[in-house]
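Heads up, the chain below is alone and in the form predicted alone; it's given as structure tokens.
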Amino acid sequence: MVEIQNLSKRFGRFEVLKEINANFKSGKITAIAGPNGSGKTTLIKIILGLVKADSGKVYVFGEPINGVCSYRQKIGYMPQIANYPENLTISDIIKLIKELRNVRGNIEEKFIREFNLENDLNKPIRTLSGGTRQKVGAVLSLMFDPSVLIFDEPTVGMDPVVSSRFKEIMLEEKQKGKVIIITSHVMSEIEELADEILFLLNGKVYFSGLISELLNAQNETKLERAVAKILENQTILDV
């Protein structure tokens, strides 16, 4: 489990996160959703240790991160846009990451097959399409069998076949009891995959719980419409 307690973060005068509390549970897929600027990316970066919170705590399986980076071995992260060295090949990137983690063996082969990357392994990153880069990110996030998986807009740029298989893999990883966190602007994708949703609005937790509970609270049957209603009401309040 990944637990967030009273987490706050400010950049200058802008308070990005305000007293955030959340639990990301093992064996569950939890979606972090909210409009642009709501704090989703900052929250993920704090969990990853890339940004330091001003106050509050993050616990990964009961252990506070406290600036210690060893816990990252338990996390697989797939960013929306990954910046790999453009001159390296896919094989080079995989080899480099394995060396950094001091891991031997061919642990990546299963996922190379899953994402049909066999014929692309020796191509430089600069020659790859956005969708193929996404597949590389998926392999890198999954191949070390981490206990926590964080996917940031994972299916953007993927073709329907690859996207469908990726979602199947995500559900298989969930069945293994892993903590899975996703962000997506596609509400139908969240409905398809997620058990729970953490909805952020203006840096605060607007809702945390089952998607069905959010739908009931908004008297809607579709998540897209429920979210639209939340944002419409917020706009009225801001006027």
Ligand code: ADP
The other form holds:
Amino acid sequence: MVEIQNLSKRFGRFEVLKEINANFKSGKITAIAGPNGSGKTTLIKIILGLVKADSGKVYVFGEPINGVCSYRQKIGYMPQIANYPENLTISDIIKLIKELRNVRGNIEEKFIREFNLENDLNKPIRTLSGGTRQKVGAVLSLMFDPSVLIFDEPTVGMDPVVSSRFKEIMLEEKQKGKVIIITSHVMSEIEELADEILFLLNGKVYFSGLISELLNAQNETKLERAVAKILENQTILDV
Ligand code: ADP
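Can I get the form predicted together with this ligand as well, since the one above is the form predicted alone?
Below, the chain from earlier opens the complete complex, with every other chain and molecule after it.
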């Protein structure tokens, strides 16, 4: 479980996250949603230890993350835009990460097959399409069998065959009891994959819980409509 308690973060005078509380549970997929600029990426970066919160706490399986980095061994992260050394081949990068992470065995082979990357392994990263880079990011996040998986806009740029296989993999990883956190702009994808949703608005948690509860609260059957309604009401309140 990943637990966030009273987390706040400002950039200069701008308060991006205000007293955020959240629980990301084992064996569940939780989507972080919210309009652009609502702090989703900042929250993920804080969990990863890439950005420091001003106040509040993050616990990964009960351990506070402050000042230690060993917990990051437990987290597999697939960034939205991955920056890998452009001249290295996919094989080189996999080898490098395996060495850095001290990964034993050949678990990556399964994911290379599943993402159909066998024929691309010796190609330098600079020659790869956006979708293939995404697949490399997915393999790298999954291949050391981490207990927590964070996927930032995972299916952007993937063709329908790959993205549907990727969704199956996410569900398989969930069945193994992992904590899975995703962000997505595609509400139907969140509906399809996620058990729970953390909806951020203006730096605060607007809603945290089951997607069905959010739908009920908005009296809607589709998440896209429910979210549109929340944002429309917000605009009216802002005026
Ligand atoms: P989201 O992922 O929901 O689109 P972000 O977490 O990327 O939101 O950004 C939230 C807000 O914080 C944005 O207004 C963004 O411009 C600002 N922000 C993010 N990172 C920084 C930074 N390093 N310095 C200053 N402002 C930042």
